[in-house]
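Just the one chain here, laid out as structure tokens, in the form predicted on its own.
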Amino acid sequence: MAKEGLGLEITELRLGLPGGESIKVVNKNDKKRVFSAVNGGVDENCGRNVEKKNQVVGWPPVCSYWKKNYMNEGSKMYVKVSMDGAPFLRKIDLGMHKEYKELALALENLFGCHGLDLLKKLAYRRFALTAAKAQFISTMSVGEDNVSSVKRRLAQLFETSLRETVPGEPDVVPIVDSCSDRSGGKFGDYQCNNAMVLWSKIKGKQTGYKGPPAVGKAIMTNLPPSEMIESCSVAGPGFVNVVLSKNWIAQILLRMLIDGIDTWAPLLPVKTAVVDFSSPNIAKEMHVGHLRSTIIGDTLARMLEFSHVKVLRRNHVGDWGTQFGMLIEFLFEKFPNPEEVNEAAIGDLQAFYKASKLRFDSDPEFKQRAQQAVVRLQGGEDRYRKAWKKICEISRTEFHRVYERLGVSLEEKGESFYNPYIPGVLDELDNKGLIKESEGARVIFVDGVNIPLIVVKSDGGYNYASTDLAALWYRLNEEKAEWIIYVTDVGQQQHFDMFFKAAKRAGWLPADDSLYPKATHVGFGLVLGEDGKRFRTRNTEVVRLVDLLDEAKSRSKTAVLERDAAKDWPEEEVEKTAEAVGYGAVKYADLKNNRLSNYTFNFDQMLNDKGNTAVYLLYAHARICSIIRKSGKDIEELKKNGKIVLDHDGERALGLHLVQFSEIVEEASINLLPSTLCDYLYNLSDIFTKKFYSNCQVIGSPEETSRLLLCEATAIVMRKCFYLLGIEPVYKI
């Protein structure tokens, strides 16, 4: 019995050489020829067991590949391991406590050894590892790829296949992708498609294959055994089609069901990402322009932040220029004394900025004094700065209370946080000869814009451009952060373009946008009125985002009291409801629009029951849940004791879209796309619903036990679906 550590027993492995050979290991007696290798290289005993390298499915060229990816390491010492057969190579790094004691333990079943005694010669002597044949015991946490994705699984596979049939064609790449939405599951679930792109590159070699479809032959036929694939085919111009095996699904299924959702975490090549996202103005209040940032960004950073990315969630407030000047001298005139001010006090300070600005702009010498207050506010003046901070303070309060209704959590840096970095930033850029002179303005000139990027204005100020470099050199150089995201309408996308040029002259981001550290802009479309126009009031205000939320749970909360159910809830249950239903319903239907489109807002639509809506989808968690209450079985102990099986087709369609759901997360945080998202999870109600419950009974079913399963394991992902777009679930209705 193997002891518990990685969650494998290795029953076979094999020990690369340099020059690409292997010794082949499959018991504890083979532990001499083993311990020759590592303290002295290959005896004469040894020799005569080696196996050539085109013998060891899966196995590159250990040397050369070893020199090239880890002889540049300082002092650190690896092992080189690759797990059943899988290309993939992982190094482990001897100083991780955790990974190479668990693999010295499994070691250690089969020698009967100090395992780690062995791990440190073999990183020593720059040998590699595989577990050539593993038996499965529970989780295997060894491998930087992603084991939760089906499709990164599969392209393991593949990976392997391909190098065995075009051995000598480098850089190539499996091209595996889901094939269920398009066919329907008509040829199969998943498909390689590497065959007319391999012709196109082997096409008059001598590689005595015929065209695309031998090619795709030779790919199925070199795939390595696997337990995850029930068959394959090849169909048309080589496209290599693959039925996974229903036992395999049904497994993946349970683990996650005894693991927790979590373990299907996808894995990013990204450890901390800044999320810029709401950025309200301070002393405005938050309208329905705010609303697809603050949603947006909410999603995405749940996304990367599930996905193991540190995410530091920014909100670049409109904290600081020359408005507060107006605002501060405004506030001396109705408050001689500012330190007694408070929100009530003020008031609606939307109608207290607009108050202040028209006194701007119909009154000379208060002009002059809030130029002149302007002034003394950057100059540090105590009786200015106090005045600024309480304006800032009661904005942050009114924000706080749209941020809490709709469950998002941001660190304010505004754009005073930034101020003292810019001279410095701008002096680096200066020497670094980006900066010119234009039209008494200094700027930056970029490729393929006309005009230049301003980086101080022509009377001495900065803007928006001269903030965002130095927020984004702080972002670089004091935060540590690889992916910078800003999520802003799309009217702003030139001036990001602009932006991130003159970082790559500068330097900071590479000219690559597929390299890290990297910025991106995500662009989303306008909130329109169905006019057709933007979005406002009947009197042309912006819609109040804190009307539009009360707006959303009042209507809300009246089709929840129309249901018979909740007429004896008690009313905390009601409001609750109505929230999650009412907010949730407004997230969705921003969410599920691909985000560069303009949408149409409208209450009737979103809060609809049917179709595509939130709450279409909170009522079909709520009912799954009902089925699993209803059928008074304890789900924890049928987690424990029971076992899933996907006989009848509509078992298989759902149990097969649960397990992509890692993929599809994978998908949606890479693109920044949060409607792949939610298409995944209105197609899952879908088929819950079409496929399986409309086919497959379950309570009082001979497979009674495996369909509350499969109905736990849906809600559990539809769960973690609403918990990734900021929605709250409801468990009745």
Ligand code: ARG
Contents of the next structure:
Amino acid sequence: MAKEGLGLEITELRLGLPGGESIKVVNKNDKKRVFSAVNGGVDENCGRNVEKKNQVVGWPPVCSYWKKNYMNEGSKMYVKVSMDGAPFLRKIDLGMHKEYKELALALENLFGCHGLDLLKKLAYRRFALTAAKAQFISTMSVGEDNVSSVKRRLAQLFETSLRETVPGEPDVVPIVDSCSDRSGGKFGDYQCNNAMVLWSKIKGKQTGYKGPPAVGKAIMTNLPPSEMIESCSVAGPGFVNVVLSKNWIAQILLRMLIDGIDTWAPLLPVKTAVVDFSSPNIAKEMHVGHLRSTIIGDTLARMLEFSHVKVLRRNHVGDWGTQFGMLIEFLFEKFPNPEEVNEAAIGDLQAFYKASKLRFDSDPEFKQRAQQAVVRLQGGEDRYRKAWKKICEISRTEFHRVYERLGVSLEEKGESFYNPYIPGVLDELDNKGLIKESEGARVIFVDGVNIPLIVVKSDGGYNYASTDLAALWYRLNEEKAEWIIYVTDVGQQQHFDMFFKAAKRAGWLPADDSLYPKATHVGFGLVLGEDGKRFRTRNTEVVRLVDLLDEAKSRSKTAVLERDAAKDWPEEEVEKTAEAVGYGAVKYADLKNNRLSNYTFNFDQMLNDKGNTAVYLLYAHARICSIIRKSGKDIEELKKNGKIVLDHDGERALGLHLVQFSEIVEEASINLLPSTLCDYLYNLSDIFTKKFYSNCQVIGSPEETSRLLLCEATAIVMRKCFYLLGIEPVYKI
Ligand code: ARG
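Moving on from the form predicted on its own, please list the structure of the form predicted together with ligand ARG.
In what comes next, the whole complex appears, and the chain from above leads the way.
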């Protein structure tokens, strides 16, 4: 039942009717609960009704879509998730050994590669996950003045209050969360959940408090006065609810309109990060997996850049390896005269790769020559280096076409770049006693994995892992990166897990994952076709990216041309809109999913103008722009002299959602989850339309100025979201 080596045990796993499922994970040694979770419905143990609105049915979504947790008495963790999870855990039977293991694995996934280790450490604080989140807040020392996150500002107020409430517990970290999407904001906009945790700590000490509600009350009373807060209340077992002042929200919005949205950038505790993404292999196909990596990596880089992190966008292309011997030999055969080699002559490099592979597999004499070619290339022989360079160049031009269309910029530092560093790095690891001989190869053993990480193959050659070790060394020591992020499919998780563990053994990275420098693998699932299988074209070829983008554009062009309004558009505008919508649709369809799950590629769905699609969002933005245009007012003037008033519920709901932008970007960046930002954007558009626009007349109303400013703020935030997601906005429909 236990997952070995983690010190954790699942002691309770109940499956039942939707809402009746629960899990309890304890520490094996002291049997203390690390956390337990229910998936919505009724939690019998403390008799409280768990919110039903976003009820989860089945474990898969719990495992793969962890979004938010909040604690209750007895450290229950409620996992609020969405419904469309991967089905692999749906059939867990109570008592079946294998499934418990699967669940443990899924949990590991849920908390990230090293999540359970982290969890184990945090178990001593019992409130594992909330503490982990809150800890992040408190370790960032930023002055109150430049804090743009509402949550963080409130956390600062609560921190002051906690010091006052329990002077004997100076380490208590404020646990503050937004509750607008949890309880519909019925009791407040934010909630401080420290009382119960605190009570369990101070119970028995002479503090004078008689239970969590009293602690909650004291936390509320001790809050320093703030213009942010309209009112507070204590609910149930000590939750402190905060209603924000609508005047304050209005002020914050107006300030943003005047000073610009960049003043809402979150501050992250890292200066320099490497995002290693896209990274296709020369001459091999750049497939949809690389498309996912390109799209997800670009968004992560954009979010970090927005948050003032210096990002090194690295294309770790596979430009070094045994395949080059084969390619070069084949090139020599086809083009005895090197002058003749160019893109047009070679044509499709993938086809060239295939043909050479065929030759390699069928002709032993050719194979031998190819193997010698690798040695000659690695030995630096001129003719071989030149041929290698040529092949890389042709591939590069091809990749670039895709990047240009996607608006993605990347700096290539391929595997070959790190090659000269490998011997030195391996020496260092050897001196530290990490490298062992095993079956002729040189390897590093790491905890928890029974196969070792091979760093020198038995033929003496280096491999993917040796290159990655050298690259990590370079990034840490030469580039001084504090956070190194690798974006690849989840299939490579074990490679990264092992190689990070090796780096920890070497002392390059701290053992504690909450500390920097840090390396993180951002895994993502497969792209599936509509048959539920790996996305392929009809003749089972991998799908070429350029073809995909072509089709997205041409389909969206057809849709644009069908619209009456576009009848008189100049050709250039139609093209631009078709590209923005088409490529935006492909990107958004990918980003809106939790990246760990597989996603189904479906043009009809992604290009639908209804539902959670880029098309819908882009049109929503264009509509807001057209409201502003139609008013005939000069927004710059209104910003200077106008005022925002949030008296109507719809106005307030929209204003509140807008000012939460900063904390959402922060959350999405810290968890490396672009889907968080997509959810926010979709909700923004929904709140704008359903709560605000359908209830609050804009043009011609007495509140016109304020409402136009709200429209403008919405459009600005939407555009920033688009920008961060790599989507070009459109202004007209
Ligand atoms: N070229 C690899 C592939 O296509 C991805 C490289 C990812 N980056 C890294 N540093 N290993 O699978």
